[in-house]
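So this first bit is one chain, no partners, the form predicted on its own, shown in C-alpha cells.
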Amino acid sequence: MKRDEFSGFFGVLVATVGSAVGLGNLWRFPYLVGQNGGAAFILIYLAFVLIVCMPIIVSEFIIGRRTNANTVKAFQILAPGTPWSIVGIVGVVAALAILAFYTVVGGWTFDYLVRSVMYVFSKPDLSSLEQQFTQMVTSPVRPILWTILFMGVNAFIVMCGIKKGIEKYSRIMMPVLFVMVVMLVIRSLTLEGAREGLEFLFRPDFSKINTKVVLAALGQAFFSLSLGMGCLITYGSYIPKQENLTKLAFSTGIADTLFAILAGIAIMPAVFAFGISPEEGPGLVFIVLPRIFAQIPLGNVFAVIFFAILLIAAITSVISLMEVVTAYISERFTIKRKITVAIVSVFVTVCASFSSLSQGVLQEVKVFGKTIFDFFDHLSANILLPLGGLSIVIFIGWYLKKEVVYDEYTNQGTLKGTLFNACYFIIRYIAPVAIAVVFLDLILR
C-alpha cells in the first residue's frame, strides 16, 4: 500500500511550521525573553537556530525521507539488527508524554477562548483573574471536558490523513494564525508606552549575558523547533523526493523564529505600557494578558483573537505529535488509521485527565516527587527530547555513512551540495556538544 505524502513544498512547510509553532512560541518565548534580558537573549536564540538547529532539522528530514517510514521503522531500515531503533521508540514515548500534559493546556486555551467570546474578562481585577484561573485548572470536571473537546478536534484532522487532513487544515490554520498575530502586533504597537517594550526587545544589553541566558536560549531554540521527538522524522517520511530538504529546513526555522518574535512584539509593548514586569513568567498568558485586554478599547475583541491564536498553535503542534504515534502503531500492527487514531486519542485523554486532576484533587499524588502534570512535562522536556536529539545527530554524524547522507541531501545528486560540509560538520561536532550541555544543565538544575 502506497503511503500518503504531502503535495509539495508549501504543504510540507505549513505542516512543519505548524508543528514547530506552538505554545512554546506564543507563551513560553515572550516570558523567557522577559526573564533573560530581552534583546540579548533574542540574538543568542537566533544564532542557535541558524547554527545548531537547522542542521538537526535537515538530519531528521533525511532519516524520514530516506526510509519513507515511521520513526521506529526508519532506524530499523537504516541500521538493521542494531539497537538504534530505540531512538525511534524514545520519540514515540516523548510524543505521548508531551500529549499527556500539552492537551490539558490546549483545553485551558479552549476554555479561555470561549470565555473571551462571552466577555468574561471585562474587569481588570488581578485577584479575580488569578482566582478564575485557579478555579478552572483545579476543577475536577471542567478542564477535562475541554481537553476531550480539544482532543476531538485533533483526532478528526489526523484521521483524515496527511494530504486531506494535516496538510489541508494546516494550509488554512497557519495563514489565519499569521494574520491574527499581525493584528495583535498592530494593536499592541498603538498603545501609549509601547516604545519601551520595543526597546526591551530590540536594544541588546550584553551585560545581561551569562551562562544561564545562553543555556535558556539554546534550550528554547531546540524545543521550539520540535527537535528530538520524532515529529520531523515522521513528517520527513511524507516529503516528496524532489523537494529540497535544506530549503525546507531553513524555511521552517525562519518561519518559526518569525512567529516567536512577532509574539514578543505582540505581548511585550502591552506589558510595558501597563507597567507590568516582563519577568512575569507563565502566568503572563492566562492572568496578566486578560487584565491588559480588559483595560484597552476593543480589548475583548483582541482577547478573542489572542486565545484563538493560542488554540490554533496548540492544534497544529498536537496533530504532529499524534501523527508520530499514529504512524508507528498503524504501520507496526497494520491497523487502519481511523482505528489507530481512536485508540491513541482515548489513551492520551486518560493520561491527560490524570494530569488535569493533579492540579486539584490529585495534587498530593507524586511521581518521583512531582505532580503527574509536572512529571510528564519534566520527562519529555528534560530527558526524552534532549536524549532523542542527541541520539539523532550522533546517528547521522557518526553511524550513517556520509555518502548516504549526501545522497539524500542532494536528492540523489540532482541538487548542488551547497553548505553540505558545513552542515555535516555541525551535525558531527557542534550539535552533539550543544545538546549534551543543555541535557546536563536540565538534569542537574
Second form
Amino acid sequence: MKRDEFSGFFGVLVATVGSAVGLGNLWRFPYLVGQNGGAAFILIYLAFVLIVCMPIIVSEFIIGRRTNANTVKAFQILAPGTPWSIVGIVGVVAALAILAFYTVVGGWTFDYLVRSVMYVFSKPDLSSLEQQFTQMVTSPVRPILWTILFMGVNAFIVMCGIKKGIEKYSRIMMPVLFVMVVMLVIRSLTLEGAREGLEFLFRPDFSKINTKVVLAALGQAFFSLSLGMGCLITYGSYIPKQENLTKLAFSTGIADTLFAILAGIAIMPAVFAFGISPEEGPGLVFIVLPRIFAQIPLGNVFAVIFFAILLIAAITSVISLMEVVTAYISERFTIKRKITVAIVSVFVTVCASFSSLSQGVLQEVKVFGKTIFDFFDHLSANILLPLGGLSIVIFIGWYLKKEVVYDEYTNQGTLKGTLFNACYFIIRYIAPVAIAVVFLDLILR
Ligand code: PHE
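Starting from the form predicted on its own shown above, please give the structure in the form predicted in complex with phenylalanine (PHE).
Below is the entire complex, every chain and molecule, led by the chain shown above.
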C-alpha cells in the first residue's frame, strides 16, 4: 500500500505551522516575554529562530523525507546497524511525555470555552476567577472528563490519516485561528492604555539581557517550533519529493514567530491596560484574561474567541504529537492506523489522568521531587527535547554523508541549493554548541 502524504506546499505548511503554533505561542511566549524583559527577549528569540532553528527544521525534514519512514525507522534506514535509532525512540517517549500533560491543559481549555459560551465570566471579581480555576484543576473527575473529550477529537482527526485527517482539518482550523487572533489583536490595541503593553513588547531594554534570558529564549524557540523529538521528521516523511524543504522550513519558522508576536500583542496591552503584572504565568490565560473580558465591551464574544483560539492551537499541536507515536507503532508492529490511534489514545488518557489528579488528590505523590504533571513537563521540554535536538544536528552534521544531505536538500540536484553552505555550517558547529550550552544550564539548574 502506498504511504499517505501531504498534497503539496500549502498542505505541509498548515500542518507544520499547526504543530508549531500551540500553547507554547499563546501562553508560554507572552509569559516568558513578561518575565525576561520584553523586547530584548524577543530580539534574541528572533535571532535564535533565524540562525539556529531554521537549519534544524531543515535537518528534520531531510531525515524524514529521505526515508519516508517513522522517526525510529528513519534512523534505522540511514544508519543501519548503529544505535542511532535510539534517537527516534527517545522522540516517541518525548511525544508521550508531552501528551501526558498537554492534553490536560487541552481539557481545561475545552472547559473554559464552554464556560465562556455560557456567559460565566460576567462577574469581574478576580478572587472568584482564581477560585474557579483552582477548583477546576484540583477536582478529581471534571478535568479528566474534559481531557477524554479533548483526546477524542484529536483521535478522530489522526484516525482519518494524513491527507484526509491532519491536513484536511489543519486547512480549516489554521485560517480560522489566524483570523481570530487578528480580531483579538484589534480589540486589544483599541483598549485604553494599550500603549504601555506595546512599549513593553517592542522597546528593548538591553540592560535586561543576561545568560538566563538568552537560555530561556533558545529553550522557548525549540519548544515552540516542535523541534528535537521527531515531530518534523514524521511530518517530513509525508512531504512530496518535489517540495522545497528550505522554503518550507523558513515559512514554518516565520509563521510560528508571527503567531507568537501576534499573541503577545493580543495579550500584553490588555494586561497592562488593567494594571496586571505581566509575570502572572499559567494563571494569565485562565484567571487574568477572563477578568479582562468581563470588563470590556463585547467581552464575552472575545472570551469565546480567545478560548476557541487556544483550543484550536492545542488540537493542531496534539495531533502532530500523536502522529509521531501512531506512525511508529502502526508501522513497526503492522497494526491498522485506527486501532493504533485507539491504543495510543487510551494510554495517553491514563497518563494524563494521573497528571490531572496530581493537581489535586495526588498532589503529594512526587516523582524526582516533582508532581506528576510537572515531571512530564520538565522531562520533555527540559531534557528530552534538547537531547533529541542535539542528537539530530550531530547526526546530520557529522554522521550522515554531506552528499546525501545535499542531495535531499536540493531535491536530487534539481534545486539551486541556496544557503546550503551556511545551513550546513550552522548544523555542524553553531547549533550543537548552542544546544549543549542550554541543555547543561537546564539540567544543572
Ligand atoms: N510547538 C507546540 C507549542 O508551541 C508544542 C509542541 C512541542 C508540539 C513539540 C509538538 C512537538 O505549543
